[in-house]
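As structure tokens, one chain now follows by itself in the form predicted on its own.
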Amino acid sequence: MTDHPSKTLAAFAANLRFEDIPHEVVRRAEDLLLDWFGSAVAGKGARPVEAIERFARHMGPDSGAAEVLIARRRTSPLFAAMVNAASSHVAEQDDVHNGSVFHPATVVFSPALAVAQELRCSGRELLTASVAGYEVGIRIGEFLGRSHYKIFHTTGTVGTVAAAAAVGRLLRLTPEQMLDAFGSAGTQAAGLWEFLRDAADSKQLHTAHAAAAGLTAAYLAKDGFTGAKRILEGAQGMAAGMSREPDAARLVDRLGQRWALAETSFKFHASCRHTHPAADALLQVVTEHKLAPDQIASVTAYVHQGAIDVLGPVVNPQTVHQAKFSMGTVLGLIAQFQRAGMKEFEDHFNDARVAAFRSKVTMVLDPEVDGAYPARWIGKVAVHTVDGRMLSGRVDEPKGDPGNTLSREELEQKALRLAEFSGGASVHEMQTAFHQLWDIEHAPTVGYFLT
């Protein structure tokens, strides 16, 4: 292994090339971009969202080259970018990688795209410095590992530097000023789990922190400002501050070889990701037996310590993004409704039955699921019906995992889904940029959807 790692990785970003890159981890960009932007659709409306909309509106120019999807107006990439990163991010819809327990499209794709219309980059170059952004930011949560998550949000930290990566390359940085850029968003890089205690709204500060902050970083680094070179590995870094585990080898693993974008997970259910395996467990065992909510006496969901940890101190949900990290909730709808979407959340996160079924669930830590945990990600579950039968769920990939992933017509109907939830868009406008969005790879110039 190289004795310098984060030069290494710079270099890696800054030299990517649109021929380096297999056509099937393309497509797979393709698909990422397309989800991502369905998510960021259905931020409209949402109040956090709208307050970052409206601090950029008055901190931000008001014209410029960078499209603020749910606004429908244009600003510099700097503003762009931080709207579309935390509208992208509130519907816990947005990817996950599950290796490094990180949400790479809400940081990658916001920045990048405001990046590539002020620079009037073709669509090889935006999926390119895509592609670049996701590689640098899973190496980074892997190399992190698990420690790091225990405390840090993960997509605000390591998103910083997944930032900095993609706009870098879309800037055409040199490998030394990539790696200046890297010192920068790392030492930019935050984001605490404690906001869930308080149902705090810092969840879409963290996404929006980090894309700004990457682009400011990138930016900088173009103009000559220097970062620190080893921000990752340091002595006195990011791993040396925020984990206890660092595995230096995880930022070069099979560089150019092994695609890690092509490994992330598409998010079927409309919550946290930890919830998702316990989710498509009892889903399997309701429908499989038929189940009505009220024959269920209680649930018993076997999970991973991260899910503990970050789902855990959620046990009174008081708001709808609150209720999306409850396990006992997502149960709950499940139970109710067979799924967890948008809708079910707004209308029933605390309706009476479901709040009721709260109570009948437990999360217990469990050996295989914590050991395969975050390669793999395995739904357990025991639900023990009122008659007195004991019966078990398990799904070894749950829906959305490259192994069990969402074909090109299940990311349309989810996005056109998500639009109609916010009224974000029309299905005519959706379907137009869909359109747009299948054939990026041969636009001349990024071009824009909603303006």
The other form holds:
Number of protein chains: 2
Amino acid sequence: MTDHPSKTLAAFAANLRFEDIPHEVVRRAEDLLLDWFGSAVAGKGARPVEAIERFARHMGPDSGAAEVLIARRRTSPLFAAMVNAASSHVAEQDDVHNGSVFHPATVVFSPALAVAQELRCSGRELLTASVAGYEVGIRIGEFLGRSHYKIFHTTGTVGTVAAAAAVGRLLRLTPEQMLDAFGSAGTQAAGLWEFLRDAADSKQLHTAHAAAAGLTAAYLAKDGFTGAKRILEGAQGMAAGMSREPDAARLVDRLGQRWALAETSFKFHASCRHTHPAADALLQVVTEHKLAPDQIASVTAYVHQGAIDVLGPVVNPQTVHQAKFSMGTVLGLIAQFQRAGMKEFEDHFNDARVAAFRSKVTMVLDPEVDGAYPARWIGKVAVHTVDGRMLSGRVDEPKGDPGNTLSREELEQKALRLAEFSGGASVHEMQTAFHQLWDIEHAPTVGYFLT
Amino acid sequence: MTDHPSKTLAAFAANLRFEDIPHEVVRRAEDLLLDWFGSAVAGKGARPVEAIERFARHMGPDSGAAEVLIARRRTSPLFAAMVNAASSHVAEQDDVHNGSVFHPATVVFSPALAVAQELRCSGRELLTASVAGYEVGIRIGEFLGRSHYKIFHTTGTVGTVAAAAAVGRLLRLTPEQMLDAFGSAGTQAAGLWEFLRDAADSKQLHTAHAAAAGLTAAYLAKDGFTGAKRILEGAQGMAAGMSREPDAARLVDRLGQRWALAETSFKFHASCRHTHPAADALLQVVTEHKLAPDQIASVTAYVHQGAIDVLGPVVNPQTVHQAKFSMGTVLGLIAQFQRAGMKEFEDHFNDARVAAFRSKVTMVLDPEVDGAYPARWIGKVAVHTVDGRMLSGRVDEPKGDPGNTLSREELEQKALRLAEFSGGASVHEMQTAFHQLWDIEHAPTVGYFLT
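Starting from the form predicted on its own, produce the coordinates for the form predicted in complex with another copy of the chain.
So here's everything in the complex, that chain up top.
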């Protein structure tokens, strides 16, 4: 155990080489990159994302080396990172690391791709930098822990440092500069859950902010701008201000041996990840017993405390985005369509039958589920049928978790559905992008996708 | 007392009219604006500030309607706000509001001027918007209180919302939009004191970030982007995450009757405000008793806890900026030169005699001083002389506080010294700017100062 974990972690990020990363972790990084690309394209047309894009147009340069995917234009890396991070988080289809409750792709790939395009980096450099961002961000999320997540949107806060790690690696920062970048990123860490109560647009602002702030921190560090050397663990650092139970050992947990990136889950349902275990468990029950929604009298979802904290305030969702944080809506869609995808949310989240289903759903804190969380996200439901049966469902790994992952074909299908939903790219364009992305390891320069 | 203070405060900022502001408050706002201008010019050449300016050049447009004062160039308001906010906070000569321990000018005038230039606002609109920013920011600082300031740099955190209020007023946001802007600003609130321990460059990043984030929030709100409606007081809002003793009544304290802007202090010494009361008290002793430094055996500075929190870690300052947070250095300069200005710090902070004086200085927590803080910043010192005398000094209002303020001539002299120090503008340029600034109330459009 080091007495200066920020430094150890920064040195790891600065020194990581492509050759150090196991083959299967590289493959998984490619999977996550393609999955992120689909989510980024999915954000086209979403009101909050388009507002951020208009702001970027207003304030940023109208040419540059980095690509804004939803706008098919190029600008400076700062604004490409900002808009791509907003757009890749709005569909709630981007990846998640269970143990840290952190969405790495949106805050890592968005700035990394923008900077790799500007610097004309190779695909291997992009992959290496992205792995650095994942490993750093996930460990900081675990370090700050559950008390942090109760108030703060970990992806927004921790995302600043994850973004700085990825961009810093592309900029070839020295370990000392990387530590400076961590300091400048962590001191900009922000993102509060308060917006959920009002179904406000902040979630995309959080990722846009994290990507931009982390990128800023890394570029400044390259230019000699210094930062706090213990921004994570120091007496007036991130944990001191924003966690009640920081665990510094997590920051340096088996660096170079444990690949946290490979623990990251793909999202299958188009909703907040906290709804997925119960959704899969209910899907199991309705499939096995061929239940129609009107045969269901009530559903009890046995959940962890974090689900209650995040989903609890959402009682009567007014927007598609808010509905993705409504357990009743998600389970209503599963009962009705055996699916809670983008299309089901968009077309049906407030159908009379789905809305009526909400009052049938109760969340109950479950000691087993809560004890396993966040390392494992167990799904347990009890279904009371109208005819008096009590049926139970259980999943130990929701669909998309590493032990129940998506194949490359499933990932492509998911990305195609997202692109079709938003109109962000044609099937042909997506397939061309898939070809580039699956072969990114061999790309001498990363190149462009939609411009 | 309202049950929705964020809304009340946002409505106040949105609805504030020039005619509502008392004449003497407008005059003081002009004083503060001119004082800010001097600080902004003073940042020219400072390494961290120039790094942020280079970043702005790299990422932002090379033309636009807003002026970067230290670079004599124009760009978009986002980058002008960012660079001017960095430059106006580096000399530690910008204003401070005692009760909130918040530096309003740097995070209010920087974005407000940039946006007023873009929108071709009148001087009255600029003044009105700036008053809104001060009133909002100061009240939020008071609301978050001392527990917040122990870990967080209030100017960085609260500054986001103060900037949003000022910019939002210039954009003529409705009260509802202003509340959205508060939500988007507050959810980006960030800034940790950890950097002080390493004399790192984060302080200027905090103000740059706050100005940029607040401006972003206001522009997004104008475009329909929504934010949390209770970002200040909500269960997962700023106070919930970053304060242990929030006092919601402070948020709406006598809105429209109490003008917190007029309580703001000008800085006289070029150091952290926490050193000023003791510096003035020591100056009183050395002047009255005509003491030379080598006649002083020891100095005890009786201080409030906040001074110990912020200054305590700075034992052996390595840079000019860090020296401004060293009580021993400040008192050493006072003993040696009867002055702790920019020039004294730059040329003498680490002189052998000043460095030796540090070990003579002890800070002691004083119940009277601590009890009066932050409403009043009392200075008390006890000086032991080499010849065995015990002399005491006391000031109830340090120089620059509202009851002991600087005249317009003193403000001009201070600004001229700052400009001369940095080489940021000639005497003639400064005098031309003074002429514009003292008459800003009557300017049909705000205009430019150095471009």
